[in-house]
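Only one chain is given next, in structure tokens, and it is the form predicted alone.
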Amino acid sequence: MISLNEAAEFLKKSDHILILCHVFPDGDTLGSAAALCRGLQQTGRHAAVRCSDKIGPKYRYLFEGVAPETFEPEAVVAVDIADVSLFGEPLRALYGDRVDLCLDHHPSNSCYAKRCFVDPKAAATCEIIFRLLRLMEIPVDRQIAACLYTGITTDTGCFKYTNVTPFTYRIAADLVETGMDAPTINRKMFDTKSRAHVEMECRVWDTMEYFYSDRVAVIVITQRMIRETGAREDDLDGISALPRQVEGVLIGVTLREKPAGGYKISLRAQKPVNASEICAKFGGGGHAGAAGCTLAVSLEEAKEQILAGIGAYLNKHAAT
């Protein structure tokens, strides 16, 4: 583990960095990743930002204006990924194992970087981001703000999850202070939704079954879905929080199909259970709200361990 500062001046020495995202890349990710490099691309260093997978309509905006470099990096950093299993192909394969620096708040992050700055106490890797351009003394202007904003406003929910400290706020309010749109920004995240989104929504509450007296609730999205419904990454984003929003369900469990077979866990959990707890036990991480992990397995059965992992779980911490 490094200081921030050390984070800083690594960068400084630093040209021709590139800037690594996670699958299923959420506001967070991408949002710390176009405010990292439009930071580095005012200081006259060259910046590019990759992801293994396409970036949607939905999170266009954070790019734009941004300049389209190719070159070797001299530097690779990662933002918001935990492990280099979420860098998903071809850039495990490309730089899985050459991160010069990762920069992130999961408290499950596997330290696989060479240089790793984790503050699990921030609520998104933007409040990060955010004090790391500080320490560079790179002007935060309008554009970097509605980047860190995405990123804050999306990991905490429109600052209503428990991630949420006095800090957020207040790094919150400056942003909003460089006359950034932060209305339109929430609006854009929270009350707009493609008619795929609505179709999807419609599906996977039909799916959904309780278990363990209605605390936990499961769901599931399937590839045959995504292509009925015509839904694109960002089109599912906020599907995995509907378990959670019924009254009475302390853990929400989304069960996503992979094309390539196999199933992502996400789960969404209320005070007290610790989500991350649960998925570690399977190899996954991130936060206690907020968590997932992969079983390579059919539907019955990766519905079967996570539910067993979560029984285990309610057992262990009876008084949940």
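Residue numbers count along the first chain shown, from 1. Treat the numbers as computed from the prediction; the structure is a model and nothing was measured. Compared with the form predicted in complex with another copy of the chain:
- Rigid-part membership between the two forms is shared by residue 314 and residue 208 [C-alpha given to the better-fitting superposition].
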Second form
Number of protein chains: 2
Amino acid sequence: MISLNEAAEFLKKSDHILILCHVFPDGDTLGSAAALCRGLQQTGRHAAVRCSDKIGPKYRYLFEGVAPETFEPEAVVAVDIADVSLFGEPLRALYGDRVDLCLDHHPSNSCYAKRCFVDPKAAATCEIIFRLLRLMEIPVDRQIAACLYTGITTDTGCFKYTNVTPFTYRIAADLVETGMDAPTINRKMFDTKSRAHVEMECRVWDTMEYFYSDRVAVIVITQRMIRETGAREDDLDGISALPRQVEGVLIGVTLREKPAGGYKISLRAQKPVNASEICAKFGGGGHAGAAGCTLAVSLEEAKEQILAGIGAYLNKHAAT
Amino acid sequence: MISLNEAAEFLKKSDHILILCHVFPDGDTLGSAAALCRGLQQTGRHAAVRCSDKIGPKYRYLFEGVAPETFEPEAVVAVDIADVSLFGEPLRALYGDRVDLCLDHHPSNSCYAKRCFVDPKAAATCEIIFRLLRLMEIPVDRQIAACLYTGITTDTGCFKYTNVTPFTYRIAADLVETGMDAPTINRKMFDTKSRAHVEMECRVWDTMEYFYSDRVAVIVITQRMIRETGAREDDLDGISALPRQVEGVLIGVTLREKPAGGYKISLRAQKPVNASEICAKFGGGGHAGAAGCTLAVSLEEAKEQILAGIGAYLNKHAAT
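Alt. form predicted in complex with another copy of the chain, vs. the form predicted alone above:
Now the complete complex, all chains and molecules, led by this one.
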């Protein structure tokens, strides 16, 4: 582990800097990379961003106006990547063992780089990039601000999650002060649903069943529903959060049929229920609020087994 | 209009202060009232909150631990009430012509009180109360902070709307610094749906139709759907925002059957479309992003008329 000051000093001395994002790139890894790349280019340095996966159209504005560069990197920087396994291919093969600097906020970061700065208290890696740019005395203009805001708002569910700190809000204040358009970013990230997502939501609500005095709600996603709606992976974003959103529901359960059979179970729980304790009984795991496991059985059996597990948990913690 | 300093001076000299909320009370009017009442009681003054409507269970935490008081008011304060017509009965009859101080952020405020402080730049009246308490040197504790945060987050759609300013975020930072539980408030306000709401959402998605190359999406809410789902008014919250959320949709239209027949039309539009311009053709009005009108005709005719109006608008502004 190095200090953020040391990270800033390292970058100040570097040129031809390649910035890497994690697979299934989200707003935080892309926003961090785009902001850092813009800042470095602003100071006359050569910088570029790479990701093993394609960047979705939703995030393309982050890179609008960034000069595309190709060069043999002198410094490789990984942003928001907790482990080498998240580089994906080809980036893992190319750079997995030669990362000069890693900037991240995941507590699970495996410190695979020559220099590591990890701050698990940061709500997003974009918070770290914000501080880093300040230390490097690179001005945060409107475009950099839009990139950093994107990472912060997506990693906090638009300031909804428990990772938000007073510092998160203060950074947001400084960012919107540049004149960037936060409402448009938030609408794009949170209030825009694809047709396939809407179709899927519709069908999923129809499968909803309630158990244990309506404290448990269960939905099902079948391969047939996925086929018929044409839903891709990101069209399913947020679906498993739906059952727990129903008033009075303590545990929301999503049973998702796997392509080769069997079911992937996602549990979302309200405090004081610990979803990971329930999933652990089935060889799964996760956090208190969100956990999962897999059951290689039929839909009826999967439902019966997970409901039995939940019933046992609720019985044991009769207070809840 | 008075200054906020003058408002603070007036309150410092007052006792037995009655604080009034508007009808259909929302997070901002209730959060403002509860925060002010708590602050005044903290300084040893008699204060109470009244609303013509019942306060929903969702907002009861705002008043937890507030000492209930009954007294003949010496000072009457209206918070977040733009006009006397929004007092409802019995408060309008009792206090409509004797409001000593009005604190509000609605630009349409009719300045009906003896002293008026209106700041249209404030995202929520709770921002004004925050500044007022500072001026009065009343400390914002965790409970007051929870009240103020509630008003700010509900009036900004959890920091999503265009009314959010850098100051909004900075206040939020100060509020969460007191140790209040913002994630729980946000979950309650934004991620909790009643069973009736879920039922209604389901049925409404089934009515969705697309027009004009999918740039316009239309949903219908009938009296029958309301009857069958048992939905009350607040179960319908957010429903009319659904069609515009679909990717690529510029104008979302909700046709809601009125109990005595005819349809209430709500339009939600993305920039650069101006919904109020379309609704004005039908004798309605509103804002660029959200507007409405009423058509006393059958469902088919209502749909045809509003779609014709939208078509004419889209033709005229061919650029969009």
